[in-house]
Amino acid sequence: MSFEALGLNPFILRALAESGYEAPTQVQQDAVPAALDGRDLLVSSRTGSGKTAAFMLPSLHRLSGVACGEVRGPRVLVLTPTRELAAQVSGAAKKYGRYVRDSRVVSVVGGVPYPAQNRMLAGRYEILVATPGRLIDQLDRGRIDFSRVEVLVLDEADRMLDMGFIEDIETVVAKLPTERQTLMFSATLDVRIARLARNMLRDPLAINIASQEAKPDIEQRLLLADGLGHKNRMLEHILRGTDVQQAIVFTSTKRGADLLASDLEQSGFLTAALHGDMRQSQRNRALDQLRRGRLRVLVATDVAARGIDVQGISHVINFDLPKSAEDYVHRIGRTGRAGRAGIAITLVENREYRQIKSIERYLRLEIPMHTLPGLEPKSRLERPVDERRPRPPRKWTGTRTAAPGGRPPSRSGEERHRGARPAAAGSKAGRW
């Protein structure tokens, strides 16, 4: 199928062609026509499958049909969980809508000075991309008018729920016109997403691409580490490999990201850190350098697990394990994008066995164990003793005489220890 077959505005098709887009992905093929028909959508699709274009293309098509006049306020509202994802969505909207007259984009996220945002909100714009916290703040200050919102998009809805944004989302939705189109996109579907959809969508069309499309071409590997020093040596060995174009290294803490980025920089790698304590200008600078190829390694916390779309990332390395299997999937989804191959390497210690098994159960596959020549671990990844199959309880093979009332007579501690039953006069003791 071609983009022309989707029925999009010629100005949008022109921008897609100039951007090098040749054919829509599966999620775009299924979601765009339904969105153009005005249906509410509940879409589940893996990270990197083209969800941003799946909701932005029909939204831009709607904007291209009717002039907005001089009325201010957004016609399309997109909620995202992180600043990085908001920046990605804003960039995509500008790229796809470059020839659409009324498609000005404003981004409202934390970490950006209020005066700059206030000036943008005071002007004309049609698309508002925002994180929930800062959006609520600007709403309370009376700087945003939702009266003409036609389309609401909840991007990465599962992640927003994980981050505790449910009350903010409900507050925003309560202020929107009831006659609107709502498009909800999520990498996973669970009970929480279903409940949110029931409250916010009208007769939605459910599209589950995750069960239809092939998995991305990502080779997954486990490397067993004896400890922190062993991890550091293996990480440097991997990053010095000639097959590494660009890599994202994930840590579990902000301080860990800063320390590891500093160590790698001292070892000669072009490295930067990315985490939630950095100013937005610093985060934008790090991502811009990564996209321009001026960074070879980005050390990040899970703030970067969604919203980074850099095709040059050949490797994702989990220096620390993620908190959940879902976070693991989103981390490794930073590589193998746009049909390219990628490698995801996880450094794991023996004590983290259960977390690995949880990830494997979620993926329904076993991640193969690898070793690095000269850096083999001294230990082996073994199943903990308490996970071995318990022995079945021993069964009584004799006959116990019932006491009055139907209950068997009690036994002394010594008899229980020996496994004997109380013997009646003239009878032989039973045995276990």
Second form
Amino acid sequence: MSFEALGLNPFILRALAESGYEAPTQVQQDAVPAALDGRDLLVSSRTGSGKTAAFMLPSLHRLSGVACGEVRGPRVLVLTPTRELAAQVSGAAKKYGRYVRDSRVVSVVGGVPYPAQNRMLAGRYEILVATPGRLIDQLDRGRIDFSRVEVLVLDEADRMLDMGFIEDIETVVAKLPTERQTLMFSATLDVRIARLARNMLRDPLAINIASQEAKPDIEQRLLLADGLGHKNRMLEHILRGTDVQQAIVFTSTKRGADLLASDLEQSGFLTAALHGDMRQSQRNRALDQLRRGRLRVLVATDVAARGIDVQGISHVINFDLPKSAEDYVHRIGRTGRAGRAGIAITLVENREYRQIKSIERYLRLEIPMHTLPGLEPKSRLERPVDERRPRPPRKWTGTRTAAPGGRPPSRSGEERHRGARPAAAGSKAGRW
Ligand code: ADP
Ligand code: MG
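With the form predicted alone already on screen, would you show the form predicted together with adenosine-5'-diphosphate (ADP)?
Below: every chain and molecule of the assembly, starting with the one above.
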């Protein structure tokens, strides 16, 4: 399919040709015609798939049509979670719209001195790209007239929710004309996104490309750990590897995240923690530093790490096991962004075999066991001998609290493996 076939204004086609774009990406093929028809969209598609043009091209096409009298204020409003993304989107709008007459872009983000921003807001412009905080600030000061907004775009809606912008978004949307087109983009879909969509979109067309495209490569590995000390040594060994660009290390508790982050910091790694007990500003700072490459290691809990999308993350390390197979999938999805390969390493203790088994069943694959030279485990993975015997379902309780005595009948199995080392078997006995 060609861009011409999408029915875009020739001025836009010319800019695309000059940008070196030969054909629309999948998400552009699906989203552009529907947006040109005026429909609301809920689009989920992975990072790097071309979402910016998917909402900017139809919006520019709209601007290239009927001009809009003397009224000031934006006709297209794009909300983004971060300043960096706002800059990227503004740049794209200028690039794709360079031959469209009335497509002036103004960006309203925090950290920029007011006078220059105020001057731009006082002039004529059609496209406003903004982060929620400063936008509300400028709205409260009466510097923006929303009465002619025709299109609202929520870019990276999942990240905006992760960053705690939900109330800000609601405040902004409440001030917009109800008669408008709303285009919502997200790299992931979950219940929160669905709820937001229900409140803000009208009869949206849902486009979900993520599930159709091949997932980026994530190599998964297991490392058997003898205990906490061994885990710590293996973690440091991994993090010192030259192949590690940036890593997210997952712990099961907030306190565990703080402790491990301070340990790693003391060992000389540029590290920060990320969890739900931290203030939003601290969380934003940690994520921002991660994105800028000023952190090598982020130690995070599950909830806090949802939706993190940083291309430099080469490794995800499960220091503690996740509470469910779904959480495992979310965790390892923090690496392998934008089509790059990623490595996901799970440290597992012998008694946690069942959780691993359950993850493997969920993924329908076996995660290969690796060892680190010089840090081989003293134990071996004990495959329960009574695996096929039906047993009542047990809830996962997390690494630290996993109930001991999971399989007393397999004692003999353990001794078969450990027969040659009675001392080791004795010292471990209490754990079974
Ligand atoms: P997303 O928002 O989905 O993460 P972007 O809109 O930022 O993706 O686009 C990712 C990259 O792909 C950008 O560098 C952009 O210029 C480029 N790109 C987008 N659409 C096309 C296209 N149709 N052909 C070639 N390159 C494209
Ligand atoms: Mg994007």
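Here the rigid core means the biggest group of C-alpha atoms that line up within 1.5 Å when the two forms are laid on top of each other. These numbers were taken from a predicted model, which means no experiment stands behind them. Positions refer to the first chain, counted from 1.
Residue displacement note: residue 346 has its CA displaced by at least 2 Å between these two forms (rigid core superposed). Comparing the forms between these two forms on their rigid core, the Cα displacement of residue 315 reaches 2 Å or more.
The rigid-core alignment places the CA of residue 281 2 Å or more apart between these two forms.
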